[in-house]
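Coming up is one lone chain in structure tokens, specifically the form predicted alone.
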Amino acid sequence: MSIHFPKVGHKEPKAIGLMGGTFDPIHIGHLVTAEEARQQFNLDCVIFIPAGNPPHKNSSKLTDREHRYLMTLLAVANNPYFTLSRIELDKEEPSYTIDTVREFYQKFQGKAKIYFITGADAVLDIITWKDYRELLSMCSFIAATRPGYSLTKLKVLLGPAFSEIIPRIHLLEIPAMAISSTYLRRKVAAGKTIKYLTPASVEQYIYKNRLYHQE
């Protein structure tokens, strides 16, 4: 596996974050989620992994992997703490977040601690995820909500296996988390600016390329 870590220092990183998504667009939320995370949990870097064939989604509905990893690569060029990665993006099976974070924990032979960026929402569904026991054991989850979030949600569906998981969540609150990319994609559709939601760089890339504008 091959990464271009970002040039903030020479050492050896101790601590990354991993941000999945399918990034269909990627926007505002999503940055400010990972520069958050990346502050509060004292991250080396931040590495956007644009997902390939996500196995809760109809991938034939996903705007074409090329356009999407370009926009993340417009949208994280000017932070000098982000990076991306085509882990999954290259290929053709199935993205399995435990499949990715496996790859990362060996090649960091456990001494970098590794956090898992995702939504508060996804973490409800932890329990169904593939192998979660052994990507808890090799993760920590910060999982972004907006401000105000309850973990009593989580308690009543996790259940037995809140106690269990919990001391690997770490709740982070974003007000940005109103924003999502189905938002972008419509108001694009609908003709209307989505100016200040994702970076001018992605924004002049979707109208280039007219991406969503027959969604």
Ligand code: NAP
Given for the second form:
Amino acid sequence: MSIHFPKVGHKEPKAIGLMGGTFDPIHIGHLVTAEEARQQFNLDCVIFIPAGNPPHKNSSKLTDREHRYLMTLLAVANNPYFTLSRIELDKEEPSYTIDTVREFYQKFQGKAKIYFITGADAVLDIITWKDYRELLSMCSFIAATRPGYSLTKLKVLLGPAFSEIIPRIHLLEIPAMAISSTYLRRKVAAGKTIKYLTPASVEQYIYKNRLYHQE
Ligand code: NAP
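Having seen the form predicted alone, could you now give me the structure of the form predicted together with this ligand?
Below is the entire complex, every chain and molecule, led by the chain shown above.
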């Protein structure tokens, strides 16, 4: 796996963020989350990892992976701390987070601290994820939430596993998390503008390729 780290150069990174998501489409909530995580957790870089074949979703309902990849590429292009990986896109089999994190863990030989950044709602069902205990031994989670999100939901859902898991999960409050990919898709389908909700380059890509015109 070859990843270019624009700001890190040839130095060994000490902490990296893996930004996992479907990105259908990517929007400013994702970008603000990644930048905030980078600053708060002193990350050397954030690697966006668009999901190829997410195990918990019906892939036929997702936008073509190459469109999701190109939109993500356009969105991260002007941040020197951001890059992206095709690690999940180039596989046909389900993209389990454990397999992705393990590859990065082995690449850095356990020397770089790994944070998996994603939405808090995705983390809610973490105990159903493949090999979640091993996953939590290799990385911590940064879970983006709306301000005021309470841990109660997580506590109820995780039950006895809560106390084992919670030390590995950092909640990160992001005001822009009120924006969601679903919101953007619905707006495009309704013929409404998505200006400022995603970078202009992504907005233009969506119109040019007539994505999301029918929900
Ligand atoms: P999802 O279930 O569609 O998303 C749940 C919520 O989290 C949505 O509100 C979503 O908003 C938000 N979200 C997702 N990714 C985010 C990110 N990087 N930053 C901020 N908010 C985010 O989530 P998903 O995108 O399909 O999956 C998230 C990640 O978890 C992926 O990397 C996926 O592969 C992984 N995952 C792994 C397993 C497993 O290994 N078994 C199971 C489930 C998920 P938006 O819709 O606006 O993005």
